[in-house]
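Read the single chain below, which is given as structure tokens and is the form predicted on its own.
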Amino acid sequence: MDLFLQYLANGIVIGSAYVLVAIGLTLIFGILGVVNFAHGEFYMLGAYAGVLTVTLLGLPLIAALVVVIAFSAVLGVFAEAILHRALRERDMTSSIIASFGLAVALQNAALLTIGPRPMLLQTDLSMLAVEFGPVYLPLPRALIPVAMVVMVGLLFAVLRYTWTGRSLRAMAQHRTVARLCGVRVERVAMVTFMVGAGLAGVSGFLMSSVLMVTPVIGNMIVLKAFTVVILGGMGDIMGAAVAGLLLGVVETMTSAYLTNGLRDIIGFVIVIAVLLFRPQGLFGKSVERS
């Protein structure tokens, strides 16, 4: 049983980070219809950003994080402007190869300047852990499943609020009917990937800590991605959360319990099965998908 809890706890940590990457992913897909195969990317770079602004420039952590917010969001702006300013009067096609594209070249871009070598940010906070009975974790990791809550809770409140979020629900619903209630759309569009790309960014810098960081790590985790938000449904944020927990549980228990060569096939597997019974997702609504 003390196995058992304590698998459970690594499985909700690696679920967090999922959590935080298929909510900005599906944030863009629900609002702009934009398939974004270049998110892993974003989760790179912010790993990046956070590993390089502690160890070069010697920045307390909170400060490392503030970079990453800034940095992510300017990567969500330039990501827009390629992917949908440029693209939205094409088909959805367009934007899924300008997306494989993009990840490219931000794959080479990171590989040139700052090359092959694998990094792992490790702090004074490395050597701390907590203990919760029989479970022990290393303070970075507990860390990760309290700051996704922090940040799907700030966004919540955001979308519920605030009139950015009640702008972003409307373009979700419909976009001519949203500008025609004055609501900006190119900056809501802008603002959308923004945050997709900021909680990317922030995932990817948690994640540094426990997982080393090199320019192929998107490639995985924007299939993962894509691999909840299909369980979840959808455009749907909530079904994104709950499927990001589950995969990361899974994933945790099929690699303790079986093999450990299961661990990246039993999530793929599982979303053949939804997509065979239950195209919508898990918990999400039917959409037509081309």
Second form
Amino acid sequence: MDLFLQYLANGIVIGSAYVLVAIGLTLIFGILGVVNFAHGEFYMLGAYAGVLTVTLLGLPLIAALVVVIAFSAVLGVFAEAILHRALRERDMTSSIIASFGLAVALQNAALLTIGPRPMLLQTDLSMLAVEFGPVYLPLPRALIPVAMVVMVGLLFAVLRYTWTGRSLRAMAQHRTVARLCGVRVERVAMVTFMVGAGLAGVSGFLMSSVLMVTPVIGNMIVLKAFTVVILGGMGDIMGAAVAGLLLGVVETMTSAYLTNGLRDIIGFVIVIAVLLFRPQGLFGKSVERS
Amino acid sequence: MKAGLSLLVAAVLVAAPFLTGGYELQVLMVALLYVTLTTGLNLVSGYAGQFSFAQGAFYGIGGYTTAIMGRDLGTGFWINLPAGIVVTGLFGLLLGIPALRLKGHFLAIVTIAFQTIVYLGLIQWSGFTGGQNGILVPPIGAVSLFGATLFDITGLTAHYWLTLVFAVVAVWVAWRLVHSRLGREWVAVKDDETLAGAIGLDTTRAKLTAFVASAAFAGAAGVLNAHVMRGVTPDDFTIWISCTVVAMMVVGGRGTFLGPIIGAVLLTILPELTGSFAQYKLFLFGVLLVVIIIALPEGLVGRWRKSREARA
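Starting from the form predicted on its own shown above, please give the structure in the form predicted in complex with the partner chain.
Entire complex below, previous chain first.
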């Protein structure tokens, strides 16, 4: 039982990282209809921005977090210009191929400038630990679910109570009508990408003390994020939050009780099953499938 | 003019081993393998209008079929080739079944999930697939008929010519398929599935055959690739290979016959021209892709056709 709780905690840590990446992906899809393959690169570059700020410049973690968010926001603006503004009125394949191209370019840009050597964020915090009964977590890990809850809460508050949030929701419902009602569509698109990239970047930074950072880490995380987005229902933020945690826990339990080899496969198997039997996602309302 | 140009291209391709060698020939051979892959993908995505990001997985299934049969059963290329086509065709059928229920990005994502499962399966099932190290595959070797050796396929040049013959046959088969009744059914499903169903077309059958055909092309290319490259490893069959094949098709022109062929050749050869900037090759490939997609939404051939229609 104790061991089970420990696995559960580990699963929630990984799952929280998935949630942050997947919410950005699902926002960009739900509001703008862009299938963004370069989303994993937002995660990777966010992780590098944080690790390099701390190790090269010696700045404190809070400053690094600010750098990560600012850097990710700029990256989001840049990505929006390429994947959305330049490709409006095109079908889904265009954004898939363009974002694939962007992902390859960003990944290799990171490889050329930073190099392939894996990095890990090590700070004074790494030595501290948190214990809840039988569950033991190093502090940097324990902070990940906390950060996730804070950020998702903030996002919900923004969506619910601010004008920007209202325009975002209006855009998600009907683009043309939103524009007629005075929503500044261009600005909303940019904000969506900034928020999406910011969430992914922060997730990468948080995970940089748990997993090694290399230029290729975005590849797997973007596929995991797609898994979460489908399980949660495309464009559904709450669904993505629940599905992300669930995927993290299922993966951890799979590697603990079955075999480590199945860990990365299990999510995709569930996705195929879900799409076959419940295409609107586990929690999604019934929507058209095309 | 058109016939003259085709003859010139054919002559250059056949004579390539005499004109160049080593690395350039290798690149040309890879381009021809990609021609088979994109032509296959074009059947399901360009003609039948169904997204698929699993071409890399089928390519891998073909390659591993020949590698594993060669290792465990001792069979050679000429037996493994039809076996590889059948096995990948069956996997295509397996993937085609969700295609009956899903459309657009949902289908795209199921194919991505399938691709990833195959890739991870190749790594994890190491007792069967050799895991991350892959499996070594011998060259095709002597080809004999009734005990008499006809020719020997071992070196690069011989493999190149075989790949060329292979690509030509693949393109010819695709041409026949597209211009058959089946091909017209695919286009009908792409244009308007509801209407196609209403006039009595079996749209399920049309979509399934398109999936199977496209998978079989990739499987055949995979079998050949395994022998030409002397081995298979999981990293040759990632989602990025699938994306590259899709990109080649889109850049050349989806749903046009020549487009994917031109796209495959261009996107294989262009990054190789970087010369002393070779370390920027992949970076430039990514940038090139973004630029082409933004500038030429209908692909090179689509654009050319459009401008010709505008003049006429």
